[in-house]
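A single chain, nothing else alongside it, follows as structure tokens in the form predicted on its own.
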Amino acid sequence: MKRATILSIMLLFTVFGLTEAFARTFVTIGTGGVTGVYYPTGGAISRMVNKKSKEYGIKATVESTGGSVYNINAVLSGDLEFGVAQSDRQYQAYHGLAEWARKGPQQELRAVFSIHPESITLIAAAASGVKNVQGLKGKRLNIGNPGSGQLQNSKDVLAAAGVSLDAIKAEQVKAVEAPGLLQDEKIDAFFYTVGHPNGNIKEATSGRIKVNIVPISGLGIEALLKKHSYYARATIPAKFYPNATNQADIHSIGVKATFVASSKLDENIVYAITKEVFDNLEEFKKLHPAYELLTAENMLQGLSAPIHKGALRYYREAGLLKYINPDLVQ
């Protein structure tokens, strides 16, 4: 039996010849690094569900993972029940692109809802002189660890700006390691696709080495936006990082964090979790600054896999189907 497969555990206790049975379903939510937004997102959802564990018969736990690609694969293999994944990775997996090109379309992948926007964020040491993406040529750059969503984002941005991987000195470490490497002067810059404000970026901007958050814009980036519908313009508020050298908000592009599951996952479980989040959206929004602008409508945008039937059941009841791309309703 796989470690995190759904478990229906019957606890049988015999006391003085009487047997009482209790049933509970355990689900695990795959997130990301503990300093990113994925981990508190999974934690927020699990806490909301666990408050009503007796009502739903569900106990949720959170697992820190390598990120989007890992979560999607683990959800599809049954090692996780739910995962947080970037919207572009959801698209690529369902359509059999990028890491899934050899496996083909992952047609059992299902979308549940989207969450916060995630900006592709480029942090550079001020002394490096990097003012735009083209300025990364010849620099030591962390582009993201294998299995993370940001790795492909980094490659897309570099290619759009005309910077080949051969033109940089690429590192592929986890985002949690990058601020330390930058402050230790072992790299000049790093990419991180994340919701804001973010602890890793606060760390990177608060050390001895002065840093700049570099805009991601230009003609090549405009072409990238037209080519891939899952990318959209984004703005990073400078007020979140007062120790950076930036004086104004930073223009970038980004994706959305999405909540995904497998079509094989029990409809009642997905229904319960969807209902708990949407029925208590105002409470959910208070759990992290990145959720501040969430609405029921925008939580149904940026999805590219069919909606799980358990989530659809709730959206029909709540009158929210009008906000969903009809192509995703099966």
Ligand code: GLU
Second form
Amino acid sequence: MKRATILSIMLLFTVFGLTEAFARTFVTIGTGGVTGVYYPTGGAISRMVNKKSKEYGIKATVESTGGSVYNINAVLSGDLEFGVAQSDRQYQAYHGLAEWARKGPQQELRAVFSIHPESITLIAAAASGVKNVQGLKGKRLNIGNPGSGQLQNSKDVLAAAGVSLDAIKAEQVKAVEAPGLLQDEKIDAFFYTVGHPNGNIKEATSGRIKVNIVPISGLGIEALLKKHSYYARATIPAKFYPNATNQADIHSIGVKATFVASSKLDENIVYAITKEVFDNLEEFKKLHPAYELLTAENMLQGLSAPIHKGALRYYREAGLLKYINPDLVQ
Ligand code: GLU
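The form predicted together with glutamic acid (GLU), contrasted with the form predicted on its own above:
And the full complex, kicking off with our chain again.
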């Protein structure tokens, strides 16, 4: 081959390679602590879309963050393209409640789909004698870091059970640190709103200190369920945590993990991610045991912000619009 031909072929490869690199849009998914379920969820979603990276020109990556509230704020400020966030936090942000009470309704927030159920999980050292939420009085308790979803859930559950924040020694550290603090006897208990099974609760229940998963139930909790429709009954299967002292499944309440974006995010990106997850749902479900009961129908429930235009385009095409609350279709 002539030298000139070889050179022009090399040039062609370089130019083509560069064009491909430029055509690629990088999107980041905000998740949670690495031992939770959000982090592998971000991984599972990015894996689905990255398989078609050539077709869509999208490369998704995952970031470990402080959780739901952080993710919603980062999505709205444009620091992150997507975030995983609890369904109750999606509702509160869109309506300007809880952490958003001062800033007001976050009208640019958009729902993409919902994912696995999450239970408000209360873990206590068996030696602390905590058998129910009332038993937390006087104890050292991690209620969750600012930025997490669980912080507000902990406050709601304590208030519903008639335990004031002054009656406990409250810590606000990230969930990822809580199992270590419990095992080191630095705290007596912690709250974590999370899907099951997960590495965090496995870690908390597998150490030297015997640990109990405490039920969240009673009259106050019944009233809380009536007051907020985003809370639903939940059960934590004891089989997931064989080293905990629990013999039977644990009653609690919970929410759903959801996937959110800003209305400003490019429609084609949201379309591509939605399509890849839904078209390959059986494959997606294999990526984490917490996804066991997911269906296209229940992944469109538990949403309260309007559906992102890109996701809506896919739901229309796929005939899934019938499962969506019409108020969320704009
Ligand atoms: N629900 C938690 C939060 O919003 C995160 C749970 C997880 O990382 O799986 O902060």
